[in-house]
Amino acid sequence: MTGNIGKHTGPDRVVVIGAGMVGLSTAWYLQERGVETVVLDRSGVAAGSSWGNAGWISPGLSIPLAEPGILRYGIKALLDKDSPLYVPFKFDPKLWRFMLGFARRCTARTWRRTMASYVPVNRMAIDAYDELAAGGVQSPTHEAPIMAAFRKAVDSRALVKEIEQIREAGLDLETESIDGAALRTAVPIVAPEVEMAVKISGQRYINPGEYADSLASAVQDRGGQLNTGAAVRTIRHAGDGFVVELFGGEPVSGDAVVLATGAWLPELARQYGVKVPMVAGRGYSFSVPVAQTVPGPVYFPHERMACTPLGDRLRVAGTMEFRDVDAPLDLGRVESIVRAGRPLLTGVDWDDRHDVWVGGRPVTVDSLPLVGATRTPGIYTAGGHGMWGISLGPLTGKLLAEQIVTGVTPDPLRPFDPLR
């Protein structure tokens, strides 16, 4: 049933709390090492930020969110109600402490240091998806370049500079600047007003909800348990292991526990010494019908709008909204995305919107995930990936499974120490 890499020396049974991309990947890779797994989720598979995102496997663009440009952009955005970045003007000490800490890290020096931590995992990210496919995960990945398009060619300067910095950090990235005519030949729905694009090759995309379902099925086919509707009340020691107590359900025991609850991670992890500030950066998406086939992802960096073909429809995603993760969906945010998109794409029925969605991406104050052992032996965290949970989720699961089984932290995980 499992690959059984090497000799199994770690825990026999691990409880993974969270059935998103990161939690399911961790369970799958634990199974590869001969570990029995139980996955718990209070809602369902991909019920958080793993369902309605853009679905990009884009290690070439997985970079620190805290950088000088986002700080300048953010200050301007606060004055624009249609801005893709939204921070509510209300008394929220936790949020504003986070924002001040984030702002202090928006320097070129900090960006370079943080980017150096991303480069090793970015290099291995796609290989982890190939391992999942070889191991029986049925949902496909699609290889296609990302077309980063601009209404005004001058607006591409920031991305071109960013690409240069990514290369300087040591990550190979194949790009090509193309004019508007070449862009429309490749992607006919792009509007005539769009002047140029940067073609970023070597990336992939998935249907994220479908993929998570397929990954969950693979975990179950290999003997893993998946319990949905399982809201965790507390975790307590029991002998040499742990018992996870549930609201209204039978307790679940294991030799170790992985906390992979996305934007809700602090609720459980804080008691185990994980103090890195984290908030929900909520993203919105919906799907619309298109008159012509879209061959791959299209990105409008100036508008912060990501478009992904899913069947005969186009998923349109955008917004970074710093609001409580459980706050209601704000239709005003959706309308802002629509207003931004109308001049950029043709042959799109913007009024036929399906699957309108909001999800909370877990954003850490230092732009680094929280992956590894906590203060309590046997309790691990896997989260805090911000916008890169799809790109890095499977590799995160692989590396964390290695740490859990061997007791040795893989070098690429060291910067992500949750106790930092």
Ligand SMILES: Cc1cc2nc3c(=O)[nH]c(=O)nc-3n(C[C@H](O)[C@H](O)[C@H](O)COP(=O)(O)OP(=O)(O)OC[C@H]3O[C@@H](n4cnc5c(N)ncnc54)[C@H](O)[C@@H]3O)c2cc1C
The other form holds:
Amino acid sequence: MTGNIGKHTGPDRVVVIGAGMVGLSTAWYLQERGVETVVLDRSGVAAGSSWGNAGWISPGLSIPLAEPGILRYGIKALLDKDSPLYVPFKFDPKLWRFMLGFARRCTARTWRRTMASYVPVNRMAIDAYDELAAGGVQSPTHEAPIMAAFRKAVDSRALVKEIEQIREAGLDLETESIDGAALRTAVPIVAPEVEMAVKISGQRYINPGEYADSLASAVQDRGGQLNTGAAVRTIRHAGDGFVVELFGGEPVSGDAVVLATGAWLPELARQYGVKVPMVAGRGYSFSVPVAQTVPGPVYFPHERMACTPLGDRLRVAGTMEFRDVDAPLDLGRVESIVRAGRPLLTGVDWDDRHDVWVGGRPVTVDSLPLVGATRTPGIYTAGGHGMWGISLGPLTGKLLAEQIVTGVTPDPLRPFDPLR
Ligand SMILES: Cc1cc2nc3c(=O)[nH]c(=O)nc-3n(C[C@H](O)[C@H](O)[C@H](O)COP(=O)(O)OP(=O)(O)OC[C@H]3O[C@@H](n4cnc5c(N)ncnc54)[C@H](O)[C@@H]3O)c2cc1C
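Show the form predicted in complex with this ligand, please, because up to now only the form predicted on its own has appeared in this conversation.
And the full complex, kicking off with our chain again.
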């Protein structure tokens, strides 16, 4: 047995289901502790929301989704078909139960309590990326401030207040308000109508698809197995361990199993006592060519649009659509993002869109991830990070690997207990 710490005997071989940022990070950190890993994914690497997201490693902004402002915003948004927030008006008891539970938590008090659970992990999130880099993951992380830009300066008030609250919660966040001219000097493609920006320093960004491929290669180079086209049907006990049964293909055995299946997590996890409601908060993205280099992420909070440089193109991402995770891509949502984006940026060819994409953020009712042991000893969950699975994925893998191998729950994971 490897990974023995104290009297606990860790597993020899762990099966990780899901080759997104969270599953791959968990596999990598398990390997750091000497555990043999097999990663299974029914499609491929980053086949879920880990591909077309905005790629921000922005622990300074990794905060609870449920807050009083989003509730007011949500009620207005329901009546606007172009709104970045979309909730279908159809009879769906599961979704509406989720919505009511979510709305109940949109209070300042709950936000503060939930934020306190984020602070310790946010502080460590970037270091985990540096560990991956030092350990051979080759895809780079780029340091750059996030420019949160506003067409009307008055609209920045909510963000400025939110930043104060993040600081009050104990997170260091270096920010500076800059006028439109200074913003355009830094990011020339921002349109002249944009009045100002809040510059948020100390964050990073990645090309998420490329990064996930690189992480998957690192896991394989270290002896890990990666089986794609391996759709998991069920998990059953066998001797001291488990056998993971697939829809087609040979079953895979392991001493422990990690469920890291993103927005599909409830499908496998519910039977192990994980009952926290979760839905897919679907987001869209595409890339467009830009006339001038964009030095780093640009965020338009009022329009809820996130832009990230990807080589010589710009990825534009937005929308929170509460629909079935496997529903088809709705081109109308893409058009809404384009309409919102046109007046904000110059030198962008909005019609030359590539990689139009939709992916489901795994959004929990209480805005907290689900990371840790389930009711069945040896079966763990790693997921439910909502808007922040890229920022927090590697650290999640690190902390969960520690828990699996030592049998002791690291303190920062306690609020993420999947059985809460
Ligand atoms: C538009 C958009 C922008 C975003 N921007 C950011 C950002 O800038 N920064 C940030 O931190 N986060 C961002 N996010 C959130 C982030 O993308 C997610 O939180 C994160 O990718 C979740 O990773 P995951 O590994 O948990 O899940 P996923 O990446 O969804 O991976 C789950 C995997 O499980 C597999 N799977 C599911 N069921 C099975 C099964 N039964 N058998 C086998 N395999 C299965 C799927 O094929 C999939 O590959 C964004 C999300 C969206 C949609």
